[in-house]
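Only one chain comes next, encoded as structure tokens, the form predicted alone.
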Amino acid sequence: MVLGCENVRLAERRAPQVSYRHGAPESVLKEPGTLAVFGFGTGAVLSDDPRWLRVDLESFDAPATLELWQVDGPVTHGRVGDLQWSAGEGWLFAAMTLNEEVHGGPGNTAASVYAQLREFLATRHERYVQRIWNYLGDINRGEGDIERYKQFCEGRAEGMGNFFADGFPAATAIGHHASEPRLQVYVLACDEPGVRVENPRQVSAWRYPRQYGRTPPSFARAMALPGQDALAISGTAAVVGHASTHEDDLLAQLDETLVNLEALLANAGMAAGFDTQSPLKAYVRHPTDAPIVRDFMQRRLPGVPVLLLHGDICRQELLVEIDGWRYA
């Protein structure tokens, strides 16, 4: 069943088309609708063009890819504050790099980041937020309700007040290894509501029981963007109901997660299966896995572009999780 706060069917509106890319980000840039461009790890290069973010994963790829969404028109963008945006075309990207040191750790960034960032979407016409990512550091660090992750939902909760009151997006989060204790978090936003989508196969995040801290993950599994044409999926692992499942097994838990992929495309009414238009993030938490994943995921899914960064995931037990887009 799909789940959603209004029932959109605006056939002229084309999602984002999100890519990877081998090449400079200077000419990447140039391109007619560029609405963002991602780096990956230390060697990415820096710009001051609010575009362009380099994300604090580093990436098992030689030479780094870069992703590139696009869309069907002219783009502007700018600057406020910290945060950085740009706009086309009825689509809003929005992303926010604030260092914990400053902020006062994961609970208190993460509050300051989505106050702004709801600030910030409430005075534009894009503010039908449909997918986020997140990426702290340590993700992992700290006992019971002291988790760092607990922390960051939390703050995040507390950031975001009511602004998610129909309904959470599509969501990722992730922990990065870079040296400074930064948190990232990135938008895609939209002039209308996408279609919540969940997975049969697993309790709503929202309804997690308290053994997942004081404040329940806040996303939906996926999101149907609106006009219908991609499925927006986020960080999907092997959970089953609301319990890790293939403990130390790394090539159960994919088969796992390829199994809740599989659910959350038939549940939003998608043909089964991936293609090579449909890009993916598999976020692998130990480098020594890197390979086994690559090939796991060149005999299973053929074809499809498969990003590979080295991630922490939310949980400890959780050795890999894939997001990214399918496309009708």
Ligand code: 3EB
Contents of the next structure:
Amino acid sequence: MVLGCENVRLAERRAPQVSYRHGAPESVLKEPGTLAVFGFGTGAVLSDDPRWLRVDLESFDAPATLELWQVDGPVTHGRVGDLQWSAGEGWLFAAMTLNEEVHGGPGNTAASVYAQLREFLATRHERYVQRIWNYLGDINRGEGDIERYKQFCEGRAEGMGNFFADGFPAATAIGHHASEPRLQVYVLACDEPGVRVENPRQVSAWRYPRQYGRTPPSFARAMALPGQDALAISGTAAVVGHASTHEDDLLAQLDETLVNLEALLANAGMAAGFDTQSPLKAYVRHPTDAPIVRDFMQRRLPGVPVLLLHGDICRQELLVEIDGWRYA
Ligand code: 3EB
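Right, the form predicted alone is done; let's see the coordinates for the form predicted in complex with the named molecule.
Entire complex below, previous chain first.
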């Protein structure tokens, strides 16, 4: 008997497919292989499904866009305390949304979220965190070391403990404008480690000098996912070396950000450019800048799916930040 392809199929790792779509969350959640579905802002529905997350950032897009993470097999899901999770094909989604009023400010809340995530991950095969998103309110409030972002960085590092001793995952940290002071953190993890990628144009965040806070930010610039078929790109802004560039110049910041993104792709050994399979997010500080950012992205990255979100970047002088995915 000749073995068919299905009999000799190699257990090859495939990254979750990330895409944007218009539609009803309930129908997307019914599709096989749906690991996670994200809605954005107050207009998004609430659902008890642990795979559904309403993100505290408003979208500039109408009609509202959903973000989907899909894997090639069955998905299980559940809740543990304040944590929601789903898993399938070696991949894991987990999310926590905690109210800072209950947990004592951005630092303590971050420490609590990260400690709980770490404890949960220790119970799972999928304990290799690839990518983390952090959304907190009023991210730039407070001067110097007490700026809320810097408090968050301290609490995050404390909550992480030595869990990321081998290196930090890729990440994004953005300020939201929700009425409640919620900290939202969600992760993509896998049962195999990925490969961290830094940007040769930028000082690694964990080596930022003292002026950016007592505890430098804990993230890698990107992560090549296990299977090497996708790059998860961290929040990327107009930072060169460790310094912000082009203060108050939106278009120059966008140009510099694209140069940074291309440098990351090159350093990951990937071909240049983004395409219809590379969903990106652009976080825009001032709503009045949104049409300019949309126009820039359409001109410079034609055909690339871009979700425009209202979010504050963690340095006051930065007006825009981009993150996303690039498939090989
Ligand atoms: C920067 O390059 C911009 O604290 O997790 C980007 C991505 C930024 C992630 C984080 C912060 C974080 O430093 C800020």
